[in-house]
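For reference, the chain that follows is the form predicted alone, supplied as structure tokens.
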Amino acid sequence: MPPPPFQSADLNDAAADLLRKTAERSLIVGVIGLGYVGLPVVVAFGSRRVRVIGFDVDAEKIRQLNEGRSYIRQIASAVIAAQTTDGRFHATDDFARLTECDAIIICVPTPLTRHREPDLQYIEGTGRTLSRHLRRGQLVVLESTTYPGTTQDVLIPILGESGLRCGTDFWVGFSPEREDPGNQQYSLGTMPKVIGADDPIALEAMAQLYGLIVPRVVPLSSSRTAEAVKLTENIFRSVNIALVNELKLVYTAMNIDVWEVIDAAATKPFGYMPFYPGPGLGGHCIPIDPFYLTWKAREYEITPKFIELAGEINTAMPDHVVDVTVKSLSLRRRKGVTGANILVVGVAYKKNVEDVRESPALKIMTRLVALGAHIAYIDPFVPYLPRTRSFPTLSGLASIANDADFSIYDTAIICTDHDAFDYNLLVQTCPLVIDTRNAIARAGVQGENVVKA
């Protein structure tokens, strides 16, 4: 249950101005990270007529910003040009103007180690620099995926290094983020908002902010519960994409395809919820979000068997891409790896989106590489591969034009299903064909020459 209702009585003037420029709209939010999860917040709170300042690190996205472009395709940036032309949106590297926020939202990133373990670099760095710029009357909100107990243990701490108490001079909660990129049914202003906090304050704030930009706010009793609430919705996923990877290589070595088998379960009108399986997990939640429990576990002498297991059947899932392209190669073209052309057909990590975070394509990609493999790529949503933290040897490496011939390739392994993609050419085309997302038969096209993996 969310804490109880606070009482007008409890309500300093500090408190009782942030509630009132909440409810007459009259606040200015602060979003610090201009990424895929701030800037669709920036943008829900500007459609609302809400004055927001953007913060970023990156001198480039705020030039983009302040020009009135977006470099997310799903924001159009006619919609950026209209609120930094009326003066709704300003984007700055100036953190100081954190002054001249009500509500700070901070939207960074929380990636994890070499180790896998939670790296909190992002939010440690963040909070140092609004306690240096934090004034009475403010509420902070975390929205970055983390471990239970890092609102409370870390994030408030530094903030309390300012010389400001939290409860009464400034208010700090969770809210995680449900951003799904690529998602035309779902977004942030259509979904409920889980909101946690540690004084009915701070909930109440909360409560008032993200009311005006979501159709329903959900009260928790806690920032830990809240922060919970997200690595729960996405180890369900995890967990049970692994069962179906799990259940492709069982099937495969039967001769069942596993694709059409969840196909018909998913006529069941109950009991049942079809995933699919693929070449691995990618983006910045579900291939992360689960190591930050079972780190956090350890602290209990608790050893989450089940979470870790999904782990590593999905981490292992872009070498079984690898070996069946390998074994496809030499069954199918009598030829090895080692001088192959192979071109990696998507290298986002979903469809229809241009994020590559923890892509599996980039780790399918590295592999073949070290086995002698030419590798290309076609996709059109990545002109050009980024400077990426575990794969930089791919940095710089740019797409094959959307004409290109495919013929020259011994085999094309797809693995990211963008609605872009010519199937049918790719098929007749090119040789061999390794399709991980069941891409070619969703489209409706057959051929000898394709191989599931």
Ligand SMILES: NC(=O)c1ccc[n+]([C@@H]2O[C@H](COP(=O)([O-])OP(=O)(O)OC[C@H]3O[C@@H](n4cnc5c(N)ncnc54)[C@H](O)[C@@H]3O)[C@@H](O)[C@H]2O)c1
Contents of the next structure:
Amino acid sequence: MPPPPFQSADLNDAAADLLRKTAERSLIVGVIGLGYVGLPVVVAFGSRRVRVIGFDVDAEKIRQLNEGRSYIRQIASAVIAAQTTDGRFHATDDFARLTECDAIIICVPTPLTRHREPDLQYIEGTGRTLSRHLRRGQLVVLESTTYPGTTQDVLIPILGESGLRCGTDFWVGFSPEREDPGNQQYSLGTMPKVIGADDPIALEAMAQLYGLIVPRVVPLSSSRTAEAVKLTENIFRSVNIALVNELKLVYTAMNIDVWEVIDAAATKPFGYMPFYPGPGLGGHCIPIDPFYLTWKAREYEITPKFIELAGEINTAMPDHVVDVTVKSLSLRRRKGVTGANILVVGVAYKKNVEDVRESPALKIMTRLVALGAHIAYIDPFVPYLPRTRSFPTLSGLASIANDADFSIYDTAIICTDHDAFDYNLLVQTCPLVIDTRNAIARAGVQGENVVKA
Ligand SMILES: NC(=O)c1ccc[n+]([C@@H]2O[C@H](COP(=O)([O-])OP(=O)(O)OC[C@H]3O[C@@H](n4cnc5c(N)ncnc54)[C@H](O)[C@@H]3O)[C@@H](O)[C@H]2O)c1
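Okay, that's the form predicted alone, but what's the structure of the form predicted in complex with this ligand?
Full assembly next; the chain just shown is listed first.
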């Protein structure tokens, strides 16, 4: 239940000004953090002819954007160029310009620390920067995924260091982001948007703001509830993926094809939703977000077992793929893994995207290198592997050419089922193919040399 609607009589001059500017679309929107989440937000407001200032600490990203170049595949450079050329959008690292903005949307990273605990340094740092430039009449919305209570207990107190008062001088809320890179069907502009705030004026301002770019807003009773919605959506995925990963192990032992089972179960028109097994979780969300809740739950002396168990099962999947590879090399090719030439097919964390953050392919490659294998990879979206904190030894490794000869490898491991791959050619030329995505069967190809993992 959202809080009771605001009363116009409760509006002070600053609130009335904010709502008027939003209604007239004369507001300026500031977006802090121009990554996979922030850039689509910029583009969405720009396409509704709202002026946007984008803030980032990465000078190279700012330069590219102001030159009209996009670094995210699903956003065309032409779209960015159109918005920068006519002045609708400008990117900057001059945070003093936050003062110019009426609504400020925070889309900075929320990773885990080395000890797998929430790392709020980006939210806190942004809050401190913002508090130095905050002025009366501004709306601040946090979109970064985080545990319930972050907006109320962390962000608002930091913003209060400005000397201004939340709910009187400025307003704050939380709205989770549902961005799904590579999804052709749904995008920010076609999905309902959840909004949560702890006072009715903030909620009204958010409803008007996001009403400009989404088909429907879903107002909630508090910022904590909205924070919980995002975690629930991602925990739902993590737990269900773990379930099918576990079923894969059980059914494989029984010589039953788990993908055939899932496709058949999905014909039930109610009460079932298909999730698919794979080499392990990847990306910036599903492997990370659930642990924001488990960490917070400890404060309430609760250990959410489902979430921990799902994490355990999903984390073990890359090792399972390595096990299957080692056994298959031995049984089918009479070869040990040490010295074997292994090709990893697809290193992005999911199909048709270029993002390798937390990708299980990197874990599998690192494990195989440790066992003495010679590793190469092919991925048309990832020409070379960027530096990552967890897999520094792989950084700089380049993809083999698209038309390379697969026959020189002892085995290939399909980690990502990009549409661009020629699965038929792979099966025809590579002596052994380990398939973690059921990509070969989905492509309508068959081969005695294919092992599902
Ligand atoms: N990627 C997704 O699909 C997705 C989906 C839903 C939610 N989220 C959440 O959205 C948030 C952002 O994720 P992302 O994928 O866009 O991350 P990202 O790494 O792609 O982008 C974050 C951007 O913030 C910038 N940045 C870092 N510190 C900053 C600072 N102090 N001030 C200004 N800019 C700063 C970085 O340079 C980068 O450009 C995270 O909380 C994430 O969990 C991501």
